[in-house]
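Single chain ahead, by itself, as structure tokens, in the form predicted on its own.
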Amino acid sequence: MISHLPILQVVLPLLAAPACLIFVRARSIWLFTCLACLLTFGISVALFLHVSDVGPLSYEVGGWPAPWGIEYTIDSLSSYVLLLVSAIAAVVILAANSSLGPELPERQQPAFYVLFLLCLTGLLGIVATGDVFNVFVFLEVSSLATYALIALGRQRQALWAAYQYLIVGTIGASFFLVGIGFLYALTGTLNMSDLSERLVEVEQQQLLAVAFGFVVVGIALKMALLPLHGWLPNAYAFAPSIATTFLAASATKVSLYLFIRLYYGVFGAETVDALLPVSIVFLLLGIIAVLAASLVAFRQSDVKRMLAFSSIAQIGYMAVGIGVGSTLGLQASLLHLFNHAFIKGALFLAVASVVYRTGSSQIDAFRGLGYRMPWTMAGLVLASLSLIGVPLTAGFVSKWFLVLAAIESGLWVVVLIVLVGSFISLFYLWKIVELAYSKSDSEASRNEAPPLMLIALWVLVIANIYFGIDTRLTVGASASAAATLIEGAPW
């Protein structure tokens, strides 16, 4: 049976997603999606050891050999992105239905599931899939998705939102596919195993780095890489609040793994390095991420556009990561890769909860909410000390690897950098924690949100707490993926 949980993997919410319409209330729908997003997190889960304890795992789609078939290959690093985004999808599926209610009518509840399903299925299949024409394919899946997630909000800015992302999403997915159309014309295959051997006897050197660069380009656009940001912060502003929860939290990961993958698994990163500045690059439009994003993050009067603001900026760790060019540095992006879903599915969670009981999510709406909903708000400044990277806090560990990283290298400003991210992430999440404890309204009746969003809310809390003191799971896994692919492609 575990030779079949690579495509079981994928397949399940793909297979979920149409089934969701059998059924007729909204809440049945729900209780089902439930159930799929579980059962889709108990195989990341068994990937996950299988892989820690056996090794890579391969499966040939319609029992045909790679490279001629399409092959889906599960190894340290993908059976720790999967893992991550499946646990995202469980915890956050579970305040859907209370979180639904006052923003979407009941009648196009069934829709968001299904397109929730179709998201989580394209994700998956990205980071599952080992071929790249299939990338390409599970990136346009997740990607149609997530517009009509994103037009489904209740104001009418989310329609315009989704518009603006479809345009950005079709150039970035059409840069990707040139890419991948080069590197079938030099080299004759689409797996990424195969990929990886022949691009080292590629003699046209300068059609691989147009090659690359037309990849690149294209993800960049997908993970909000500054300055190819401009479609993420209205989107997250205006999506109903648990598909902008989600998708904060996964989406934009997906897309640095992917980048992870090609960049050090298939083209190989001193090939790539030899060709163009990518480490150089990544570095100074990371390092600018930080700083500008969090302080048009500190301007915001809407905690939603506050956090996809912050979210840029802490793409833009992940990038530093990347640029700092060793074992230790991509390590760092990784831990924070992970971390940071955490952080911001928190974060967004608690903001949901806000809207479902105020109905907006400017900042004046949290004054007073600390004594209305006291387990809400403990829960967004338990999960704000994690983005500003306070100890004990799954932030701090991955922050503290970058600087770890940064030192190694001899890349002092990296460390200051940091360190300056962070006061700036403490001055706007302030802001919020200040108004929320405001004594005006101490003796305010409590109207906290619905248990189950609460649940959903403390176990992303909880996880904050745990990965930040019992680090073997998140600094292992990473670890390994770093090692093996700065060592070789792990193919």
Second form
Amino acid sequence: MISHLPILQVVLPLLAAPACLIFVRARSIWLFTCLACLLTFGISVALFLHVSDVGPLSYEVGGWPAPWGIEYTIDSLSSYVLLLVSAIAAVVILAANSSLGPELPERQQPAFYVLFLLCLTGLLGIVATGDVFNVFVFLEVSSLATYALIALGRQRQALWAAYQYLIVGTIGASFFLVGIGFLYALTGTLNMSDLSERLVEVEQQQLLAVAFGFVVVGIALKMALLPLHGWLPNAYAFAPSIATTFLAASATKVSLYLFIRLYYGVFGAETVDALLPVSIVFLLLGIIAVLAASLVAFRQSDVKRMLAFSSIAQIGYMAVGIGVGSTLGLQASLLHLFNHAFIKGALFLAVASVVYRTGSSQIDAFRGLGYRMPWTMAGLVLASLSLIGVPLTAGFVSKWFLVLAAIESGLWVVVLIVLVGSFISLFYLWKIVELAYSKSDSEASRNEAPPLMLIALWVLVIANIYFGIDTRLTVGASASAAATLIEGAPW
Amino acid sequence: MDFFNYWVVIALMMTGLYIVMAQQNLVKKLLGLNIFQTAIFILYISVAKVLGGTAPIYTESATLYSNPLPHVLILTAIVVGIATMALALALVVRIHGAYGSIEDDEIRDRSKQ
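Given the form predicted on its own above, produce the structure of the same protein in the form predicted together with the partner chain.
Zooming out: every chain and molecule, the one shown earlier first.
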């Protein structure tokens, strides 16, 4: 049974998506989707435990042995990211039924659940597969579902945001396709572990550089690294709140995973850096992203947009971790990838609750909410503390490792950037908190968010605190993943 | 002219990318995107060609075949491209309904209102 889990992880949500349409009422579809997400989460837990106890797991799709057939490989890194994505999906979907109520007409809600499951399929597939062309297919599965999810937003700008993301996202995926086309022409293989062995023997260094360039730019577009982030703010601001929550917590993280997998695991960081200055570019772009996006976030009046820019800044931290180039730096990136998913999930879910009650995500709508929605706002405050990086929260752990990595490599400027970035995030989050706890003119009665949204929010908030105190799971898994990747052995 | 196919690929790719960036009309942008994707398909098919090789169908008379794998990959990519185009055109129809225009600049103006 355990040997079939890698494929079940992906096939289960894929089959659940069309199966949703057996049901007629949106509520039954939601319950069914919850069940599918819970099962998917269960599979990822089983995989994670298996991989940490026994070791990597490989699955040959259709019984064709690799490198001819498509291979699914689950090692410590992929099981760690699978666990994260499926956990986020299972928590977020709990809140979906309540949150969608005022945001999407009942007859369109089935489409949301189908798209949600397809998007989850794509994201899990990217992580599970060991074949670069298969990655492209799953990248497009998740992207197409994402475009449609964004277009479900209430305002007409959602359509415009979806269209713009579609153009940019398709160009990104096409770049990736060109890159792996060159790699195939050079090596004659698409299997990742086979590719990593054969790339060493390639003699046409110039073509290799072009291939790496296409792949890196394609993935950087998908993960919204600073100059390529243009699609993200509108997409996050206008998508249905619950879709934003899921995407912000998982989609860019999976792209980052893909980059780490290819850059370290398949191409080899040293091979790439000999041809292209990827790590320096990531370091510089990451630093600019942290500073610029944080400052822009401070100026936003829409909280969803503010958090979207904050996400771009946080991607910057992860890029800086990769740019530092050491094992510790990579570990910091992997930790932040995990922790930031819970932080942003919690923050966007709190905003979704506010949108549910007030119908707006403008910052003015938060006035006095600390008294009207005390539990929601308490969750928002705790998640904000975690984003800033206050000790005993998850955000502190990852920033601490990033600072350690920077000191180890003697990059004092990075230490400074982390501190300044955290300081700016304190300011923009304080704007929300201050308004939320100031007395409003019209004293409305207590009007808390629906119970399921609160439960989902607090699961994420408690995860933030739990992973800030008990770091065995995150630090252990990221340390073993980073060590395996840096040593150059992909699996 | 040894690399004729690849020159065509580069020309088409750049044409497509230029149209995506320069055109204001949403449908024309999609046409550019389509040309860009088609160039990639030709790239893969050109890589697959083995000089003197025949179509990868097993017969007694042939000993040299072209590589069939990129053909299969591109069949997949074509399907993905069609799905993308269908979704994009559906979005354009909805945008036209919501904004009354499919021109980039007009939509930007009306978005701000």
